Amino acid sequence: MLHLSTLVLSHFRSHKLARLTFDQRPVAIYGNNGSGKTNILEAVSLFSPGRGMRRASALDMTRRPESLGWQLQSDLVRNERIHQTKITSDKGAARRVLIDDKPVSQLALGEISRVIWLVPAMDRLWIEGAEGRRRFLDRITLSFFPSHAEASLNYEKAMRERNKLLKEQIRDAHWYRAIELQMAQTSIEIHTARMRALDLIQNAQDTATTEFPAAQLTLEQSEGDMPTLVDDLKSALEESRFRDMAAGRTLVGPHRTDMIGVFQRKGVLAKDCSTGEQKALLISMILANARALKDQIGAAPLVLLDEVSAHLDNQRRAALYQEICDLGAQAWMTGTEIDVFHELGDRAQAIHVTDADGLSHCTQHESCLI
């Protein structure tokens, strides 16, 4: 089982203190909007590498008008064993991340603490740009593969400095050479985790029992199929240099990946489906995920849904319910009445929040039957 058994946010948008303590079960968070709901999901998505549900930066997470820095602490657990873990922001700066008083990397909070989640800004992620699909993608597989985080930093990293060649017209084909052997190498590894990751999902899609439709998942490249070899990428990055001088950035690579989803029950293309539709297949992949996770790494992972119950009638909302009791998961959602949780009952415990002059109060219930 993992869980947050403690959580403390001091300075963080708008809590200025909030200690609050939990046991395994769900946690139903409720109160009116602008309240502070939803900054105690990102604290939470905080606790996993990469930027947190909201992508702001530090600076934009501490609490106006101090301007202190932030602070957040957990007792998280993982099959019996307790890690104190503290992650700081002193006045904007970059985060900090302390596990049992120790400094550790992005990449070992990864190994300890697994995070996925659902916010409404992801309703439109069928309809809009890939560029948001393959945000949704790398999420999944960053929680599979905890090291998926730094080849597509490296990537980002070696792909910028390659695009500065580009625009600067330089035709001479040994400053790219190393570049390109870097891109080549951890696209691979990229493209890799993104397939093993769909596959987990499809599996753990198709031999659910659940209320939820399965997507049928696929990748595609804007420019052809996506090189599977080091050597058959790096020949593509050298042949595509004149064509990518000319629009001035790389057109080959896992940045030109976009994810094809399809309601498997009917054959119909995800961006072609109802809104309805579109966010059940969304959910449907997020309880895969949590049970593929579990299958994994033998424990469910902590899952966020902010304002999810919302968007569902009472059947579905039912089953969503009963499914994350099923999976044993500590799922943190948010509504803004208490009502959308009564199926919850006392197999959930809840929070009150509430708003005074922009500061943030929790108040704590034993269920959600108050």
Contents of the next structure:
Amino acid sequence: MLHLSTLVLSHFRSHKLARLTFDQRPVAIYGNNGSGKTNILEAVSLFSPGRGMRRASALDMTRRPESLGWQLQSDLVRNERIHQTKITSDKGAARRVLIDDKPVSQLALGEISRVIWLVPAMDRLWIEGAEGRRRFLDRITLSFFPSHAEASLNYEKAMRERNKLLKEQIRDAHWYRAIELQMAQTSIEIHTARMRALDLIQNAQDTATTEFPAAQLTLEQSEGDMPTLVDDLKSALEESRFRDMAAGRTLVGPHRTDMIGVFQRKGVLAKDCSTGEQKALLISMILANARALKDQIGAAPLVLLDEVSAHLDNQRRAALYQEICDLGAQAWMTGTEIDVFHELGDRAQAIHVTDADGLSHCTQHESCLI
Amino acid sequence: MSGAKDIHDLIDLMAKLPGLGPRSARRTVLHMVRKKSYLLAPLADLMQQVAASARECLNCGNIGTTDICDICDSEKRANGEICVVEDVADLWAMERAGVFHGRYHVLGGTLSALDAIGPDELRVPKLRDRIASESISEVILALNTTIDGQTTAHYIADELGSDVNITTLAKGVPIGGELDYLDDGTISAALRARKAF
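Starting from the form predicted on its own shown above, please give the structure in the form predicted together with its partner chain.
Below: every chain and molecule of the assembly, starting with the one above.
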């Protein structure tokens, strides 16, 4: 079991000081638009490697007008072991992470916690550019394999180096070969991890009894196939060098991968499905991600669902709540009214968030029967 | 804090040194001032001398007080092996171990297109010249195992080609290390490089 037993937000966005305590049950957060509900979800999302669910800078998260910097503290409980976790940023400086009072890299968060999320910005995931789908896929992959973050960072660094050489029209073949070898090695790691993650999601969807439709998922390159051997990718990069130089950027590699989804039962591409079906596919993937993670690490991840319940009919909403409870996941859900969470009853705890002059205030309730 | 401006300036300068912050700089300066005759004055004299005489070895890039450092000047070190390191601190670390008896070549950094550090800034052409002029038979790449370090190592290996034997330091479990404390990458490298017991 993985859950937060405490969460303290200090000068974080609209929250000046919020001290919250929780048990293992899901958390329903309700309140008017702009009251600061999603800010709580964002705070929870920061207890995993990366820039959180809004991909915001540390400076953007600081409460204004004070601009003193911010701090998040949490007792993160995993399989009955408590990790005191603190994330701070002083006046827009880079985030610092402390676990049990010891400074660690952000990547270390992936060793103790797993956080996955679905936010309204993802509603257009299937119809917008490949970058969003790739990022979604990488979050899923990262949740299974924390080392995916390091491989991705190393790949991006090497690619930036190569792009710089291309833009400057540098023609030193030795230099290209050295960088391309690094890119090829990390590319294969990234691609292998993504494929394994898709297999896990596919399997978790296929073996579950659920109200949500399964998505059939494949990876596709913008052109050709993704090489699966280091030497093949190295050759592909070398062959592409002149074309890349004309374009001023690298045109081969895992940064050109797209995730294609098909509504499995109907055999229709996700991008051609109705808005409701597209959302249902995403929920299906998030739930499959949580189930597969539970099998892998023995604990369901923290699941953040921003404004998801309001867009589901009563039957699907009840099914979603049932699946979350069956999983034993501490899901964090937001909605403007408590009514959408009534179905959860005392299976979830609630927070009412109100706003007064740009300052959020939280009131906690034992259940959703308010 | 009250006190003379010079002392404050000294504290500010000391605080810029690696490993020292404002607090440790204050403690260091206070300690030196209290031990003026046997610490502060000799230190000031020595710093003045070093400031006048310290220079890079024209051959390998080591820091010394002569144009050619003691290592490059010693015929005993001309055994046909040259160890390539990123920085002088790495050279000194190798020397402290006392197990390498060849010569060194200090690159002065790693390749970085983003920081405009190319092969010419890294003394790679000089390395090529030395391999020919000093009859080098083995180049040992002792670069850091970061992405930049390894890119630089691959660059040098590719650039030198098969004219000379190129080796690199082994990667794996440190002497006296415990497996429990190692990261996944190190354990994986150690397992790949395992050998018969």
